[in-house]
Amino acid sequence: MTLEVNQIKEYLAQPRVIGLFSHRNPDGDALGSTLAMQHLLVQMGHTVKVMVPSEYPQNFEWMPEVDKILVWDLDSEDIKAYTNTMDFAIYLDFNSLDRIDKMGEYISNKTIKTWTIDHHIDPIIISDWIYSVPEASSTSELVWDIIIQFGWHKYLNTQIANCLLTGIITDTGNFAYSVTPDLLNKVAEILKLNVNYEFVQNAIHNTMPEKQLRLLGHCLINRMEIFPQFQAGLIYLDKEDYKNFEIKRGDTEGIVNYLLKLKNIKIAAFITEQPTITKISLRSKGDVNVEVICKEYFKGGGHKNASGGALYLPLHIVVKILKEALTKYNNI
């Protein structure tokens, strides 16, 4: 969907009270795209708040202004108060209001202008403006495109660059997929904005607490299964693991990707059994489309090479369903 550049620029020509929203369990792209947009809009004279349903992982605590984000699970009253003054909402990195949980229910009835910026498949959000590009590597890439297409180059700075680079790095698996010559050209321009690339990479990937590394070892030694007939692998965590390792949000980030390091594995699954729900994350190599599996079997979705879902079923049933799905889609 194309950008309505003139309409949006005209609307933003006067100061607005703007809410930037992204999805539950915000990842690097959710944080990168919203924070970059915040830094941009504040420079333009707008009042801006970033709001998400739940807390962000520890390895993103370094990001500029991340500590100012309002989290519904912790700050619901502050979010309600702010959204009551808001006249513009921008939805970033999600394609349905149910991805922002109760926050979505609260703001859905407000009479305000809305803008959706996203790269997930099949957006079902009703917005005044929608910029949806499923082929894009990340929503952060789309924010870069908006800045360039709108002629907002003068607002570009190191803060915005760090945020956008974080979103692109994380949503491409550290440039392992969704990489094109066009994307790399954009990254080259971002790096010109006084970015310390080594610092950003270390901040994202090399700030793991000891507990998290021990959890990874437990997963690889005790919770890994390989299904050679499907060229697939599984890592799972049960309720006892969550208790024994005191697992918190962000502690399991990236574990699923270790399966894809194996030569003959094309599909990686990570299943976590939580108090009332069992979640699954799927990753794949090359042309293997795991998004279709998540949509059909796990009430989820996402991207071709990275998707997820969840079921209100015990762990062993979800594993059984996964094996059924792999049997059907063995040649996807």
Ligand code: 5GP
The other form holds:
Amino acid sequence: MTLEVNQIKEYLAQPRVIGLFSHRNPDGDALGSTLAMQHLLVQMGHTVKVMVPSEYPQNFEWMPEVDKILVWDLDSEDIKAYTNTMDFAIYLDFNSLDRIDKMGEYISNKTIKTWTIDHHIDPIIISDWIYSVPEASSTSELVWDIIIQFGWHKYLNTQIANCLLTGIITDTGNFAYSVTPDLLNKVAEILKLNVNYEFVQNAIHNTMPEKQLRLLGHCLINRMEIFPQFQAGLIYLDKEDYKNFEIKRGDTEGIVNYLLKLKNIKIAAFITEQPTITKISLRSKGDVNVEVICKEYFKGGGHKNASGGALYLPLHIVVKILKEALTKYNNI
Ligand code: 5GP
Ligand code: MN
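Moving from the form predicted on its own, what structure would you give for the form predicted in complex with the ligand?
So here's everything in the complex, that chain up top.
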């Protein structure tokens, strides 16, 4: 996909008021790519705000300037006020405006310049410029590529490096998938920017509150089902679990991946019953494509090996639909 370097550079030659947007339940890549872009554009003299629909998990609280992010669920009035003054919106790490909920409807009414930078399959956002690279490990990797291709090396600093590294670490499952020699070369360059690698690793992976580890224990002992016939496993949490364990956003992060530790499991499902919606996360090993399952059965999408979706149906029905999907995709 082409990068309209000259056009975008020309547009950014004068100070702009820029909004950087990323998806609901922002992960390390959503935060890393938007915050890195903010650190970059601020140095060039632009006014910049990062805006996301919902809160971020506590293991990203250390990220530089993450506390300045506007969250629609908490600060919708501030977001409305800022977007009224905005002349450029950059959409990072999502491929469809419904991934930013109400903010999407709200911004699409405005006549502003827009740029999509993303690594999800089939972007359906209408924007002036689109840089979509589904083969990329992460949107953070794409932000790195942009910095290099635009010749913006002089703006690189430790803050940008920490943000990009976080996105790459989280979207590759800590360098388990989407890893190429090219990516590792970029990571080597990122590490040269005075990054404390051990600090970043510990901050992302080893800062869990006790109740979260106990919740994981509950999931593995009481809420795990294995379907050997489909080489699949399921972990689910119902509304009662949410009450009993006082589960907050982010507490369930990463639980789905434990199923993939099993030798004969190729598909992992994690289903959570929330107040009005039942959410599903699917993960897979190797060539098994869970994106098609999420699209067909759960009004969602994502990537080949990591996708999600949600239905306005009770937990037991969503489990039934999952089994139907597994039956179909097992026969292909
Ligand atoms: P998670 O299971 O962690 O919520 O999401 C895994 C991946 O699937 C992420 O890359 C996310 O962007 C994508 N994803 C999750 N939920 C949805 C959804 O409802 N719609 C779409 N299009 N993608 C989703
Ligand atoms: Mn991503």
